[in-house]
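As structure tokens, one chain now follows by itself in the form predicted on its own.
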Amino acid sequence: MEEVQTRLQKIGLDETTIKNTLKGKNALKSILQTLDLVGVKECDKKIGNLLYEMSQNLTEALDNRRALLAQYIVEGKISNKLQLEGGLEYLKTHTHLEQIPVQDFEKAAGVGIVVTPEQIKDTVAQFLKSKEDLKTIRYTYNFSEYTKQVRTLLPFAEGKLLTQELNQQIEAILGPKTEEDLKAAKTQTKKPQQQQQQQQQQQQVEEDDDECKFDISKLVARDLATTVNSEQLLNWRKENFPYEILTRFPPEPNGYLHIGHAKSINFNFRLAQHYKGVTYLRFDDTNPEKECQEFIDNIKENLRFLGYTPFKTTHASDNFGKLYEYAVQLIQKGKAYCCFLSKEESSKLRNDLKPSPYRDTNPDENLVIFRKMKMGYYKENEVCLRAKIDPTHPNPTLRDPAIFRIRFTPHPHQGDKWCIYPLYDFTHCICDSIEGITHSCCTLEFEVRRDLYYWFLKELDLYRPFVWEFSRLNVSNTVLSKRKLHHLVFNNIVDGWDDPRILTLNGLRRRGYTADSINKFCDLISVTRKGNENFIGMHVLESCIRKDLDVKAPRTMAILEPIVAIIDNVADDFSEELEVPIIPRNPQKGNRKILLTKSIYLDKNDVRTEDHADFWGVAPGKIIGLKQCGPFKVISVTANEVHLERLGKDIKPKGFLHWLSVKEATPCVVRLYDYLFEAYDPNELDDYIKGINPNSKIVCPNALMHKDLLNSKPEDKLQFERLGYFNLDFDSKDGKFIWNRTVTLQEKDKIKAIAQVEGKQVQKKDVPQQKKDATKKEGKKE
């Protein structure tokens, strides 16, 4: 061990660093390795740092690499840290290269490249001639943002030189801190610690934005030798698929699409739209008996909603005879075999880590019984057909999986052709290689299965796609399983696929959501590895939906339960027309027209027959106001009817209501939609039904809306002032009108829909805190 020490010692590293190495096993034979490589004994401390630096960083796909690294560090080609990065990350994305271009490697590592003081200052100059605002904002300015910003312009320039040189041209600019800007740096610090969270939240969504969707080196998760594609394989795809990048979308067609299948649609269609590629819709339909006609229709519709379109949409079952061929190869290989154990007799030794008795069962045997199996000659279950890996491996995974089983159940896209059908795991690599993917993406919970993935792919000897795993989704207060999805519908606890109160597709679209909110949540929320136990809270959902509805939804009013006002001081055929924008925030969609008249509808929630400290609503001796036309002074109320008094527009009430002119109120029906379950994560609870909400769906059935709606058809989108957005619903028909809630306004007005049908008034404390979720972007979250 003191020969090591000493030999490490001789290549310059302090002693920290040679003590933690003698630790570490792994760490240790690395850097020997690379010094017996280069044949070194003793160098300059510089270029052994990198060596080490080097070696500490070489992962099992880039062992191959290891004497291209090293000879360029020794001769000096590559020396310093930020060089050796740049060739380690052009390196971690070419693995699929059996020779490196030279050129481009050298390029992506800045060999040859030496950054001059000179060209420092000139680029530090000239980056500074761009920053406008800098005199007005003055010391205040993001330094850490600046240095960052001329770092990508000098990406190989030393630190330290390039931090002092821009310190020394914006001081050269602004001259010494004066003052106010001391006393500006001072309030800057003070910031509330709720503001700077939400700037650092922001910040980090928008890193992991660039870092995840749009940089496609970054899509590296483990390493495995067996990913490496050889040349031949590299030139068949690039002879057979034009595209530098293809990605896919591959829904098992035997269910309804959700949120969750939304953000892999937005990731992998953009992904490829980004790099000027395209993306496949495959349906990997390997199993009729879950999988129907109605299912591929509906998938399709979602893309065509979300606004995305397919390059090709093809289906894993167009390749069932390849499949069948390629099965063929492996049993001649000696690489499958034929097995008679029932189901529960194969768990019990794959749990057992134990062999199968027919495991060694010879190629031709095995291949008599696949063709039997081809031609309907055994029963479903009797015999399926399995790899053969290893029985005993630690990933369950590669314990002999079975790749085609028995069923006489016709296929929705394929008929009866077969009574064989293979099994995912099997087709889902197969299919990647055989489309030219380049980018398989897939959530985390398919990480486990990625040595299988590749294993059937070396194998057989086929093109190897990148596999890249993000996390899963998961939206507080809803369940996404399709398990679970599955027992609320078949239960009717919802009310069907298209419930509202469900986040699949046709259920968000039923709701009011658009593809455009949709879209922007999914890029808000990005794709991370970082857990699939993070949630994103609702609110993040109802955010986007809002922005989005703020300037497209046209304003109304409506009366959710109805009761008469009468204003009495004025004449009985009283009507005063009001102009009133359609869209604030878009006033180039002009104005519309209502009327005041002398019996108006308020709404019974908006009204109290005593008073109350905390009540801003009608009451006797009350001044309100009315929205759109001023203040008025109530001066009785009972049950049945409201009786006020207009007053002068000098008098300012504390808030406006809402009302509709009796001449102009006509009647629908709205649904007041909240949060499906009152548990944050209703997975938590030992009966999640438990957690449902009972107020997740208000109907009201006496709800009236303005005669300017009669022409609205379903999908149409609105906002009623004061309630929230709302989307018509698609049984509105025969001339009944029904309105679904989208959205409330704000947080605290669905704890005021539960108040309207319970009598209540709401207090401050009754507004529930939102819970901190992992809205860092995955949570931020996934």
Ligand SMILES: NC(=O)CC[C@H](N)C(=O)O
Contents of the next structure:
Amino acid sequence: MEEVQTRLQKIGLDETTIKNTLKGKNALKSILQTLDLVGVKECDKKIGNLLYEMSQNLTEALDNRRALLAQYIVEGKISNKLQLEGGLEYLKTHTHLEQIPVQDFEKAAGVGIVVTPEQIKDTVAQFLKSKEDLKTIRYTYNFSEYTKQVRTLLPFAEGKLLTQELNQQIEAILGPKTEEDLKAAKTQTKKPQQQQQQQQQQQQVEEDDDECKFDISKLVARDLATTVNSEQLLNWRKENFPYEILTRFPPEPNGYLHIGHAKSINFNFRLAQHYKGVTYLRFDDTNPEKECQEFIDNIKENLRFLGYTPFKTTHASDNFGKLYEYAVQLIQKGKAYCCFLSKEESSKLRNDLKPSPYRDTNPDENLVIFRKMKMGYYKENEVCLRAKIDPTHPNPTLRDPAIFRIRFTPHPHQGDKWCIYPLYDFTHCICDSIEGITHSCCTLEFEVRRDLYYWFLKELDLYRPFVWEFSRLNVSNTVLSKRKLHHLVFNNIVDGWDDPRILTLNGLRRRGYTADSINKFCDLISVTRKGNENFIGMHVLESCIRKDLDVKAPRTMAILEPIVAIIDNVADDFSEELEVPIIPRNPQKGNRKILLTKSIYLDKNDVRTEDHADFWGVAPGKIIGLKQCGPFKVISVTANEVHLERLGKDIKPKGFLHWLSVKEATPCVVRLYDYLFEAYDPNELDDYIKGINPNSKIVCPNALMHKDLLNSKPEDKLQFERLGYFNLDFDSKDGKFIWNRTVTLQEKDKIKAIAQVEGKQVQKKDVPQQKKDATKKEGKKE
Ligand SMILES: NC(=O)CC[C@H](N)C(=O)O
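Mind sharing the form predicted together with the named molecule? What's above is the form predicted on its own.
The next block holds the full complex; its first chain is the one shown before.
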């Protein structure tokens, strides 16, 4: 052991890393294997740590790339973590290649890219120029966010140099910290608990992101025994399915999909993709009473929207004939019987761990009854077929479960061909098996049913897929259970299944969430068996859409509640064309033109007849800025008119407001959405309905938008400056434009904006405890 310890010291690992490595067998094995492979006995700390990092990130599928990566590190061609990540990512997505194309690999790993200090200097300078508000917010700017953003501009620059440069340039712009800066920093560091928790969660999410969630070797190691298939069965699978990995997404078409399903879709499809396998969409349609074509179509549409194309779409009901035959086999084996007990009688017996009196009917007699069931001889619920397992089993799912029942309901996919229908447990495993599924992944509440799953396949001697359960997704400030969503919809608490406030995929889409943002969210949240629940703050989802739209959504302006402002010191026919970028971060998108005229509209929410110390908008005597055009002095303010005077550009106003020329404004409706539930976790309340947010939807019927938007089509996305990102609603037609707010520009904008629309100032008592500071600071930022 000591010898190993010295070896690790010699490559420059720190004590804690060494200690932890010695504890974990695999970690140790992996780094030693790497060192042996490249014959390194002693090396620079930087190289040693990279070799270590690489060894810990090598999944089994990448084991054959160890030498390649190690060589690049030792030769100093891969010399930082980012390069390593780039290289690993490339290899991960190219496991199928025997020979790695050097050029492509080196490009992905940034080999040979040397970022000079000059380049860093220029990029940082360029970046800071785009931060219009830095001088206003001064040292309260978000350092980590800034670093992250510059990083994306120069991914392979050395981290330390980059942050140093950033610090220096910011200090050069702002000058040393003043007393006020220090005070501001202090109030900022007193982070309310929830905010802190949220940050930790974000961090956790980002850390989990590093973990390779598609490491099948991890999945398979668990409970291998239960999936042991005979050679014959494995051969059967091999001969019939050319894909080593085959997954499925198996919804029951009895409702709308939500973000939890997106997690499962994303996991199943990406897992298969990762291993060059394929994924089926299988409708688990065994219950004709609750299923219908509308749901089937909607699920298909949801998958299309998310960007997934199933290799095949199948229906469990296509296998009804086979399932019938398998049931017959069980009966013949003496492993199933027809039971005439009523529902109540049988559940009482099952509770008391007593056998059904029909348990010992002989197979021949059972077969006759079962055939008669199929022919419609009995009434619904008069008799059912049960598996003969163990009435006293501690796991209730194994106490002689029903496997076929009578229903005289036509089936959405099979018509009136059947009047007996197989139940979920019997159907699911057999469909997985005959479809050659390798990994049957489902949420943890199905864990109790796993033994039953394997019982059927074993008794029928069918190929056994590997079952793996992961924790169910929960998101803060909302509910996801089918029952609760149903209640919200049917009691008109929300406007239907695609209400933008609920996290159904239809709702998210209508709210303006893009497929990319939803997939990114699913990529971020871990898929593990950890804990019972996977509880994620809504802010994580919101930050995914903000990031996505930041680079995609064109900028423009809208006014929620208009008030006219006249610029006194220009001629009546004054008009100036201003050219501004459509997406500042994406100069290729070009510019847009806006007109400044003598009369413009401002937002009433930004205007007050009396000034107030912490108010930064329009009030008599104040200097304000208009977005994209410069400073103005406020001459007078009445309830329905403002007078301004244009000032020279050298004056720096505290904040910039959005506006529209009266010549370019055209009517629209804007809907502002907030969390549907005020309660962080409504599921914890004795009555979740009590957690509802009464202000979750606010409609601004008299809003104005720029006339360029008259060509917009439903689902167009944009940013109304200062107000947030918006999506054109499906209901927009016949010249009526309805914009749904997808998300505010920043998390903390939410409370303030809503309070404003209601025509009142943000009162301290209105602001939840944890957000007080954020609201105050907001005033300065504009
Ligand atoms: N095993 C599973 O994944 C369960 C699928 C089941 N049809 C459902 O929709 O919940």
